[in-house]
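Next up: a single chain in structure tokens, the form predicted alone.
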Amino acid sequence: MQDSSHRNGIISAGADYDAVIVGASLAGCTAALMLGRAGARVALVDKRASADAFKRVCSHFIQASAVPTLERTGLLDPILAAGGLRSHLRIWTRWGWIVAPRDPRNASVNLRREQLDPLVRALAAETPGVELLLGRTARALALDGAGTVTGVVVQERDGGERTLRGTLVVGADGRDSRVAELAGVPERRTRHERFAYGGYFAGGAPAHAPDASIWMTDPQWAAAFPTDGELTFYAAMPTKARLAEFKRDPARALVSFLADQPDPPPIREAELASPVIGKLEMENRLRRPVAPGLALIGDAALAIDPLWGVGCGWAFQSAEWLADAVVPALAGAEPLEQALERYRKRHARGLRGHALLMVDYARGRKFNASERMIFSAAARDDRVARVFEDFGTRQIGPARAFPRLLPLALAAHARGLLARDGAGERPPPADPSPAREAEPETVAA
């Protein structure tokens, strides 16, 4: 690996670079952090010319999954430091609150986009070796004779070309990613058939604030999620049978929707802070991570149904997969297709079974029968609710949830705590200490 050394955070425009990443919010700027630290010379691009942008359309929650590679790059006491909280979750069905033993490992992390994406864009600038290169466009990649992507052209800021030359290059640009366009990577596209609105209320915190509320209606869905400054962020994602309500008057409608839950939230005593943002179209998008001398992180890898609340976290995790995978490739111990080939089964082991879940949910359906026992169950059996949780917040997949949600939830039933009448107590947690395999879950890839 060249030397990454350097006076004043600046690289000479005629070097090479170890890694090129395009887009730098948090799955671009944590990459060139790491990467950055190991000795790697990273030039980080994105298009915006402000290193304050952040993104406006996100619920900025980041799952308790997440939290352990946030105390590995040093990110969490400054998130924390500007005003993060941490949070549970507690859920409502039908059958009523899912509020599991308290666990600290599953605690996830609120702050705003708004100071969240500056934070870590300044970090990763700081970096030594990384240069931070703004309102710079990704118009076309560098390829050799064989196809292998060798860098990026880019449009400077007075409208010139430059082309970045890197060992790597990685897609960091979000769902649209223009890399991955530009490479041709496979994708695959599934419709999703609910709409978003949410915005930011001051005043009127939800009863159990910092923890975070979701309702989930069958199948509508709506949540709380309280953040810094005092504020709350509160969502709907109702079916699209309800957009022509949301249409005519946004904020009035996410009011009442709010309003209407069971068990409401305070929203009508809180005042609006923001303005009331909306997405109508979340198509899933889930592209191979991988390409000759390419990698895809964050979204640009895997957008999916942002009703669980996964973009920020996966975005921090698969940046970090990345940089574990390919330093020793950039060090010049093994060929780059080796490491990268360690990335894409990580990404797939991790990600692709929660996501083949959300996928099929995205359809706006409501709950199957294995749901409904789950759910019900969970809402009056400590057992349930802590396994649940686990797998809520993304600390195990689905290989592991259900093998023993299913038995648990079976014997909830069995027990006779979930009659008409409500009878029965809930049963002491169990173990305190979840029983967490120390090896991944196996998903097919």
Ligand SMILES: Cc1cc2nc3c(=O)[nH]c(=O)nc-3n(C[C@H](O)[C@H](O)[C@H](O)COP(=O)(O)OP(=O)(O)OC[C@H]3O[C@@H](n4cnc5c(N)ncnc54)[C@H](O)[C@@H]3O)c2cc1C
The other form holds:
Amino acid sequence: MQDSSHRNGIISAGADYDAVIVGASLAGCTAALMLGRAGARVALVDKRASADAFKRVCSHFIQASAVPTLERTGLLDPILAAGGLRSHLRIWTRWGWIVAPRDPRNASVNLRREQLDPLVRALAAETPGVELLLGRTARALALDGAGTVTGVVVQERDGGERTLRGTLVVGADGRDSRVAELAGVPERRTRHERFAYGGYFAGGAPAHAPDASIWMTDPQWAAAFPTDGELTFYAAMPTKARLAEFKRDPARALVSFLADQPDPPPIREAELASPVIGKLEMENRLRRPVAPGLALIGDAALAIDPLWGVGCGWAFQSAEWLADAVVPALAGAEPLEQALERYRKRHARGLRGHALLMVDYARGRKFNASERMIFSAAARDDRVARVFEDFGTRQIGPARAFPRLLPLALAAHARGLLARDGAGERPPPADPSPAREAEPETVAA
Ligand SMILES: Cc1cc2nc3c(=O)[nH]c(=O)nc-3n(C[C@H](O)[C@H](O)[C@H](O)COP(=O)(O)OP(=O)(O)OC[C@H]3O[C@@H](n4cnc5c(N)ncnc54)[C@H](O)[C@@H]3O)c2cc1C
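With the form predicted alone in hand, show me what the form predicted in complex with the named molecule looks like.
Let us now look at the entire complex, which starts with that chain.
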């Protein structure tokens, strides 16, 4: 580790870098730029050779919980300068639209990955201390005699192999993390009974753009995310019972699905501006985010149901939590294991409660009793909607949200009964699609 002028560094004996990060996408680049700015020497490795590579299957709705990280890292301004939108979220359920009173703290960010990924990578690459090594694939881990991870064996562009030794190795290599697999970290996989299709459309933006809209038609799901370039990313995540119709003609099925939503967006007036792509298997992966000498961030630590639009934000946030935790250890001020344990606890405190609820909803089930109570109250009561938005933007977890949401929702219902307003209750749409066994993964263009 070096001071911020990169002169007085200490790197563990035998290590070439303070940190070797595998994966130069949102999580890896954020960790690299934060560690580099703190004076660390960082190798940032990605198997893709182009600095302009980007993740293709993503709706890139970055929740408000990650905005402080974007501000702190200096990413927010370039994202907005590139055309990124600040937007709030409107949610349709059969009780009506949930629209919380405007609170700028709850505005999310949306910029296409095509723009976002190269922008974040460029900022990491220009950070002193960060060496961006593209076109290198992590194939194996180097371990010491005690089983501590001490480096990464990468396959070079010419097919040769090289070991990058680091005091800390970071797996930021996404949901199918090879680093996690090689390290044998404990992993839990759970079913996901929906599939996803989406595409960019020009014109035909939803009402209230740049705000995003989602339709939760219990158990089906559709969304409209206005983004940069005056485009809207229209997405569908139906249960697997609807898969055949989407596989037959993805573009036609996507347009009909959105156009059939209650209070629908004007998708039929829009022009498809990209291929419609799909992800058919989205199994949840929950991994222990640390092992001796190793940390996992982003999807490598937790790849959860994309229906809730949390993965990008959590990639930024988990990278920040890791960097904050390990900087003192990389400077020799404390043992690395102590720092990694602090990161593990921070990760669990921030994300575990959210993740467990998401795992449950990913089964493709219909709303349970508490969801029905909260959604119906949030559609008619601003106080419920406000707490619900703080929770949905992942700024507070279930342990803080539910003790507030449940009494507020009960009170709202009691007031409704007393006033005998009877407003808002509409029959649920007819589509109780039963969940089916998982299909093999494909990405259809
Ligand atoms: C259908 C769908 C919709 C989504 N919509 C949203 C949304 O609206 N909002 C949101 O917040 N999230 C969304 N997500 C989730 C989001 O895309 C991910 O959570 C996010 O990209 C995770 O970032 P990451 O940096 O952890 O990993 P990734 O972006 O997956 O990057 C992993 C990197 O590791 C590299 N890599 C992999 N293996 C190796 C190796 N062996 N050697 C070297 N490099 C390697 C890859 O090339 C890649 O660059 C969605 C996901 C899906 C599937």
